[in-house]
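Quick heads-up: it's one chain on its own, the form predicted alone, in structure tokens.
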Amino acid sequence: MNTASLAAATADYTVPQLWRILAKTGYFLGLSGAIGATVTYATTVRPALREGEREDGGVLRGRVAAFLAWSGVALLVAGYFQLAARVARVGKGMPFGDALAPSALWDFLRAPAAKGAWIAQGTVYLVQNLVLLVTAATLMALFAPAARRHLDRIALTALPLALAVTFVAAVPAVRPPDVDTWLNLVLDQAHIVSGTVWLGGLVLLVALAGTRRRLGEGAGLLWADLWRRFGLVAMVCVAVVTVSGLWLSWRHVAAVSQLWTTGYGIALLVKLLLVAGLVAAGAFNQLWLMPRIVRARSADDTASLVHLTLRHFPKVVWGEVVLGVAVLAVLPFIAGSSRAEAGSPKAVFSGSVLGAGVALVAALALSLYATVKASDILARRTVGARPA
């Protein structure tokens, strides 16, 4: 398609203020540092730790109550913009600098349910921000050092409080009139919270990667743990990703050459591709470094253990987060709908879309099983190899 033809059939699509693009990137980093962190402290650093006694314990304790600190901070300033973009985009031509005005996120907030809403979309947003100020006041606790002594107990308890900001905001203000609505509901927020868990899952592993040099020489068995630990979290987000993310773009793509013709879709083609080279990433962690790694603790190669956990693993994920931050940024970008655009039909909830769905998660939990299978096969007969 040539550029005067491309312009005629994007002509429907606005792209979105610079402040509208900041802002939102950034409450989704702000998600993705309270609600990974927390999920990959929860389900990934804690029980390596407490499996039998870590010498490093310690020092990775240190950190992630640091990174959740800091984390807290994010979420904080993250939000106020995020809540201040709202009431820029709500209000009719008000500058952004205006909406930054406590008096104006305060009008906001109080105004009137509308005509046939059951609660003003204003106290929605009000609770949401009352929860989010929790949520970080609690992680920010653990700058205090006498807090870090109850870490477990904090993370634990910040967990459901950053869970719960993204589903307060989602509480829709009118009653959804059908089940497809409320599919869409629950598929949306299932996207935004296992894309969060996988991005701040893999930022903060990076950040106690940082602490290798003050680790000791049994490093390399527990970083094992942890990449293995971590890498069953970013599987699950995967597969929740793949299915929702299909939900959402059939609901607004009708056809497959709507990616490079509309606005909205040439914007999620950018996102799909970035996706798909995170999930390339995610393969090569599992089908090439994990079995080599297996194979290192077999031979009790302690050297080659580290160097594989702490200093290679490391750089692939760096470009993971890359990636990850590369998405939020689209984010901002995927707005409207290619079928508005192209003048198609809305999309219609059946059965026979219910039966795809159902083909599609049992294909994707097939192809996974495989992949680790896989994986496990690689080890075994990387273990049996003679070291290179």
Ligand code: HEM
Given for the second form:
Amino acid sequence: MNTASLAAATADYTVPQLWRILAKTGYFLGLSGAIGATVTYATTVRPALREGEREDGGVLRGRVAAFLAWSGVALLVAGYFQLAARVARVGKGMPFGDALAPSALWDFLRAPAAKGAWIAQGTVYLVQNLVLLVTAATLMALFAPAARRHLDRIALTALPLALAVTFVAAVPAVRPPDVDTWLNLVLDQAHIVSGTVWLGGLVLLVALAGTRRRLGEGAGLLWADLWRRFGLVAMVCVAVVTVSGLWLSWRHVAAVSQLWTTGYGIALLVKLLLVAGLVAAGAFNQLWLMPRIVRARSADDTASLVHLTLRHFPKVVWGEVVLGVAVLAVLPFIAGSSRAEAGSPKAVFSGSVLGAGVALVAALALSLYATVKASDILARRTVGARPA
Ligand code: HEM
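If the structure you just shared is the form predicted alone, then what does the corresponding form predicted together with the ligand look like?
Let's see the whole complex now, leading with the same chain.
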């Protein structure tokens, strides 16, 4: 395809304005911080610290508290700009600067319900932003030293609140007409939650690994456990983000060739290449680093264990964080639809689509199970191979 025909093919594609790019990327970065950090604390850090009361608990809990407090600030700022972006989008042609005005926001939130709607869209966003305010305030309470004694309670309260921020925004003001639209609502939210848990979790763990100079003798053992636990969380996220992502892709892309012949497709292709990099780094951690960590652990080789868990692993994860932020930066460019650009018919949900989906989920579950098994076998083999 030469440039002229590519230009013709993507003629219907509109590059989003800068304020939309910053608002959407900022919003999902804010959600990654709030959802990702609270879920990762609940599923990974807290259980690891509680196992045999680790010496480094104080240092890590202090860093978690600071991270959560700042993710509250990020969520508040991102939420404000995302709301203003919604106002600017509705107020066709309204300058973004005007949409930032509290009066413009209030008018938008108080707008009456549209014809056929069971609730006003503004009311849905009013509730969403009230939940967002409470979530941010709950997290920011951790700036107060006295509140840090209640880290567990605050983090476990902020977790469902942070999830509610995205779930409430997805409440349809007009009752969805068919299964297809309901499925899209549910899978879109599954996509957002699994993506933000994965990315937010990576960022929290590299922030915690940054405390390595203040950690004690047992740090290698603790971190071997932290990376193992998060590895399982990340695998579930990969599965959910892939299945839901394929559904979202099917809805907007009618043919593989549209990935390089439409503006929407090209943006999605860039995103998929970035995600492939993330998955490859994850596979390297699971199949190369984890077996060596198991070997160092069984050999009581503290120096190698600390090097692998607190120097090598965080380096790889920093790479994943950069790729992850790039994924969120590409998101606003995945706008419109390849089907519309290419004049392809709308996606129609059918039994065969459901069948394909079920087969895909089974294949994905199998491949992830195989990855865990392979990592175990490699670990046992390296331990077995250890010189007597
Ligand atoms: C690190 C992995 C990923 C993250 C963090 C992520 C995150 C997101 C987010 C936050 C959205 C916006 C949803 C919305 O505005 O409602 C989105 C949209 C989308 N994602 Fe992903 N995603 C990831 C991987 C994938 C994968 C693997 C696929 C495909 C297999 C995919 C396909 C899509 C599509 C097609 C959309 C656009 C949907 C639309 O046009 O409404 N994503 N993604």
